[in-house]
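To begin, one chain is listed below as structure tokens, in the form predicted alone.
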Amino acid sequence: MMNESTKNETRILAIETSCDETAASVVDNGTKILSNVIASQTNLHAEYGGIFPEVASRRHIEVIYPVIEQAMRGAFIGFDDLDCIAVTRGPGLVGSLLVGVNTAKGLAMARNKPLLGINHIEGHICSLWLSKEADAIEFPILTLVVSGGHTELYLMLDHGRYQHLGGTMDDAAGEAFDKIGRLLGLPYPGGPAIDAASEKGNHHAFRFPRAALQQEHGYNFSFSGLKTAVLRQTKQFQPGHLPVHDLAASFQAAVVDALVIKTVRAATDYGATAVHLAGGVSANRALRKSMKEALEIPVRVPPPELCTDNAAMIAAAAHWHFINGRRDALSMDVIPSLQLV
């Protein structure tokens, strides 16, 4: 078990390249961000309507050293001031992960610094410790990690102690947003585009299914049937006459309902002191609003800049491992399907 200690101080450079964001950050004590640099590839992948892995890897190679240099300059420190170098080891795209891990290994060897390989999902969970509400956090916490690649419910019992309650059985929520956004002719990424379009739509216009809500499915999620239902509905309209705003609002309502219902059930069943939302989809306004309305316990969400992939969250997670003595070998390799528990 990992216990907090005010006597253990760290200054960590973290690198994150799990997907299409090249990021580096310097964080003190797992809570204070000294710098947080993110080079986005959104425009690069927009023409494909999704992440093109080979393109992502090449772009990481091109920008990773300038991003790290910018993070170090922004923190006004040198490598001698660092206690550790942390990097996302997985889960993620293998090519993208390799760029980050190999860079971190090279820096750790050249600068004689300890190395830590961090789970990307744990990073999202620990992003809440970078918020102004960190001092109010008490365990156990129920965390919904919801992003382009993940929709997972974890009960966090303490730092480093997690219980996986359920996750997506098919598409992640963020992936569903991207696919439906593309179907409706909205710009990539689909999440923010659908969120914006929904503001002008009627979420009662179409009654789309809320799948896997039955008790036998536990705390798992399913969005493939919802995608099919939206596709079938679009075929009822002539080309150029899609009620995009109503379709977007109704689709979003179905996703939000599924996420909220399962999260509320798990929070009640496990006596959570609070619910934390993390990951890119946690920036969705309807999800935040509905979750807060459905729960009497606190619902906390990272600042918008920490919802999407970033390196500060990796440093926050690395802090707790480092102060408890963990060090990883320079022979460490990436694990694209790395599990948290």
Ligand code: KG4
Second form
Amino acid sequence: MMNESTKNETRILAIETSCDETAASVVDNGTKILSNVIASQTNLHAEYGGIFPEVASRRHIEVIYPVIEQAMRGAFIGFDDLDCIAVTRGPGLVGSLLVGVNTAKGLAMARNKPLLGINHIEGHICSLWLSKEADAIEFPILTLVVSGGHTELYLMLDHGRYQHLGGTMDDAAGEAFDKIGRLLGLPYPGGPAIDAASEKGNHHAFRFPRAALQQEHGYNFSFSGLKTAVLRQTKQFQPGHLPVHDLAASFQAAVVDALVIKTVRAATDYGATAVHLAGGVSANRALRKSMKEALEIPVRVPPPELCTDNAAMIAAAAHWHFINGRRDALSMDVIPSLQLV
Ligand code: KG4
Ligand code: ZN
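Could you switch over to the form predicted together with the ligand, since the one displayed so far is the form predicted alone?
Okay, now the whole complex, with that chain kicking things off.
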């Protein structure tokens, strides 16, 4: 008989509150989603044009228990059926993270279940194991994590074994999308709005810089020069006369080019078997299309609902830690600037 620490089958309840989504999910074996509940605060923050941290943590407190209850009910299980409770420990907003971690600790204590604190970035990376292609995945994989807070390239050698190859030297890709969205007067968040506006625009209309492409920058990215170039371009137009669609499409093309060029270079240099995209910006249609066109190896992307923040990806990451015997203390704390490697 297998004991609790060596069994390979898991049923995990995960909680994610690192930013502006309150999420809970039950996942079997790191691959099969039984329930996945996400309460988004996007509308709440839209009027500020960005995330208001205090408003975010207050809303997490209001909705976390109903969200968890819904996830448990949706999975048709009780707490006794769980092997472990996993929660995002960082990186993220301190007040938001605290709500999830304290809730998870309370549940773990009350229900006498093991607790695991998970890195949000690792969650995004593991979201690929929730896709239909999970069985085809072979290491080493090159993973590009592109979100509101991160633009990072990792070589994934095995579950839990990552080599950091490069990352952004200034703004994250999602952050650049959100800032340019605001500049163009598009609704928050800017990423999906620019994605949609670009469909109607000409991406050759303006030639914006593709920064840091030279070899000396390795696999690092930079988006601040691009942001300045777009700002300068908008000043050439009378207020109310911005060619929003063309500016959006030309900006998006510059971001996508930079991401594709570096990722292709790294995939070739390290002999990756596949490229995985993860994080909110991986929902971007132009990025998905260009990456697939530029590579001969498989390019895998999570289903759109698993690109942005969710708790299923946290359960997927927790699965591997759990079966390797990791357990965290109930005294575990949040780490807002937690690093993956
Ligand atoms: O992973 P995520 O939900 O949260 C973080 O961990 O940051 O990513 C959110 C980011 C936002 O910056 C949003 O504008 C961007 O992902 N995003 C997109 C798209 N959908 C979401 N960016 C470009 N195109 C999209 N379709
Ligand atoms: Zn995220």
